[in-house]
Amino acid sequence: MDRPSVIVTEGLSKHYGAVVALDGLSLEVRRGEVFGLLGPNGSGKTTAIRLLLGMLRATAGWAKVDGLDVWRESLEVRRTVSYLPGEIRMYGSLTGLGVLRLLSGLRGGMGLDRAIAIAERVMDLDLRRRVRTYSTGMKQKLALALAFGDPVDTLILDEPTSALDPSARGIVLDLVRQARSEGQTVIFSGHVLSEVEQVADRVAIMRKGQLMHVENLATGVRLRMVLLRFASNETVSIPPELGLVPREANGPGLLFEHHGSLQGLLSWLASAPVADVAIGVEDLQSLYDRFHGPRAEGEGGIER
């Protein structure tokens, strides 16, 4: 991708006394891409988002959105961004339409018609009802309609599919794809890896306030995994130039990461004492488990 960066952070950190919520975050989000933020609670995702919006002041480092300093020019930043927080709070005495009118009014009413259309036609909400009568999922849909209705360049969605049923989750993913097709930049923070994998161009994996890894999903170039079962119990010599790196024993077989050429691997397999072979690519769940699974890799050090 050679598109310009719309969000840039350098050494962005947030400390609460001895507690480190975010530690030295340096990344770039490109214009018009869907960028996934992955990690469990406490990994620093929401802290990073709040820093980008000027809701928190960084302890160290800096960040810019569309060339604007997120702290000194936070009001200008928020004019270019639509933010869906992870926890929704709404005025229960207002109708759904009243909430949309109130919050759209903060932008001069721009986007109201689109928000109403998404709420009624896409989310199937009755906007005449008072919000206090809405279920948690219905409130989430109303907030999503407002976020996607805003005429902004960047959407920041913190856990947008939480509290939604499967069909509604699919609608949200379709809206994310549509936003990207219209040139908007989307930051999508989530726990459901399969959803992020469906829509994200790149993903960042966070752990204990640190950025551990950035993966490019758009290129389709993924780590090749090779499962081998040899024909005998004898030790088989594997030429180092094949680029086979042992990952783990898997029953009677051995699982390898393959970093070499496919042609070289296939030529070797044709003459090696191999009883069975399976070749695949690492999915996002496997990649995520490298940093958060039972055999998670050690602290620190970003992989790109």
Contents of the next structure:
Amino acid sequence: MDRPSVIVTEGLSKHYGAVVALDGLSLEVRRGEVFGLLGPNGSGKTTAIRLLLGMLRATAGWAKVDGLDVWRESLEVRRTVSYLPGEIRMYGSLTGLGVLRLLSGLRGGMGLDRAIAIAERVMDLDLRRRVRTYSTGMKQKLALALAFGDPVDTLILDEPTSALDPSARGIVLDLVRQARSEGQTVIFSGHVLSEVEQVADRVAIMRKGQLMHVENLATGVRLRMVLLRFASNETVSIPPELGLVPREANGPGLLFEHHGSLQGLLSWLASAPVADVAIGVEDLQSLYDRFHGPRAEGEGGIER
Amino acid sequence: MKPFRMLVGKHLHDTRWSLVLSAAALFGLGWLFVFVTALNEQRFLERLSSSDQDVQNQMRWMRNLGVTESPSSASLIVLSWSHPFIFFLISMWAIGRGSAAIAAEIERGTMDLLLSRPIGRGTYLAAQVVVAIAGLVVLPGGLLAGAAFAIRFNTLREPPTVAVLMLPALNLAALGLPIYGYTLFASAFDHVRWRPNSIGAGLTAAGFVAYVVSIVPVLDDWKWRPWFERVSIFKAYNPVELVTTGETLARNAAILGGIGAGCIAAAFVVFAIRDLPANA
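To complete the pair, please output the form predicted in complex with the partner chain; the form predicted on its own was given just before.
Okay, now the whole complex, with that chain kicking things off.
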């Protein structure tokens, strides 16, 4: 049975004059899942996040977090949500510990011990140093420690690994998995598809302010891809009931999307003049390329 | 600790050096003005008691003109409290805090960190306003403390009490309120600091120029002069009058406080409903 939705948006839009930053975003994020937000710069990810936090007011549509309206009940929403901004700016005159004390204090001091523990033991930060002496990556680690230390139901992480070295990226992914195991909902906005693929249960792909596709990575029910190389150059008739839809020619081979039953496909392959076959599932990169690659699909409605 | 107090503490921490140094400079000025007044009075008394015929003739000539009283020590001290450097320090604080409250925090990107926590926009801005107003009290307080301290170590003809000097100090604090208010109002709309800074500085400079125009004797007959008198907030700062009759205190405080409070209230409204973009 599906878990209840913790974040719901309906027709959420944000316009700046003629510029459409977000166009009719309708989606649901379920409690306890890691939800990936994918898309290039300017696709509307950060706008959507800022709308959820009540920092921006929607031009149209609405959004709710835990049943609370994100604009009218923004304060209550922010009690249940912790946010990691995409670009980390901090008060350089404070020490690392001072930053954690201040920002945890604004949440009543809950989570300070955990944030300190993550910063010192997991992120290996010296909290006695002033933040102005930290590198960009260290500042991001400090902000991550704060976010993962917060006792909240939902984490919104906007490009959480952008300034981190590979080992720290691994730590962040582990922290995301741990958060999920503890029942927290995580929105993970990023550009590194392999990272999102490792931790996300579902991903949303955005383009030019529109939600293009939502893919469920957790269930494993993903589009099957079939690469065929035929034994001869003669035209081979493919029965339509097989559900094979040509995607692209790949040298001597042809790449198909398979929307039919596996049984039928295997039966047909046994008798067809096929010299070679490879069957796999579409990875996140090829899914992403459908909307942002050189042969991207046209604009318009959402696929689910 | 309550979030509001934490924010106040954070803002005080951010501004502690500029506040302490400015207050120290004003303390020094307060001392200096008393010292200079004491010296002037001493020289004046020496001339009065002089047997020199020329000096006696000058004194007789002044009495014939109707000048029968010399100004009080308090008047002479606070006459110097209209020094441009004092206006400069008060204006710098008011404009700096006004532009820092919203536009600078957005420009730096630190607003995201604070307002992604469960802090109401009103609470955030109230903490900023409290610190700014505290600074507007501390700075004239430095001037007053310097004067009060110096009075104990310098000989004045009529040493004023601290209570007498407190009225012009309060008037000076009130002068900072509209400057802070209109800068904060401009800041509430913006996402870069230079613009509210420029607006605040421009309005303050224009007000000061209007004040100068309104008091220059050669422009007495100019038909636009009454307008210049009306538009300058500096006309509502009159320290000498406050230590002599004190009649204008309520009116001046109402004008300065009213403009300041109105602009601050408008800034609260704008800030409550505006978008908070990512840093510029």
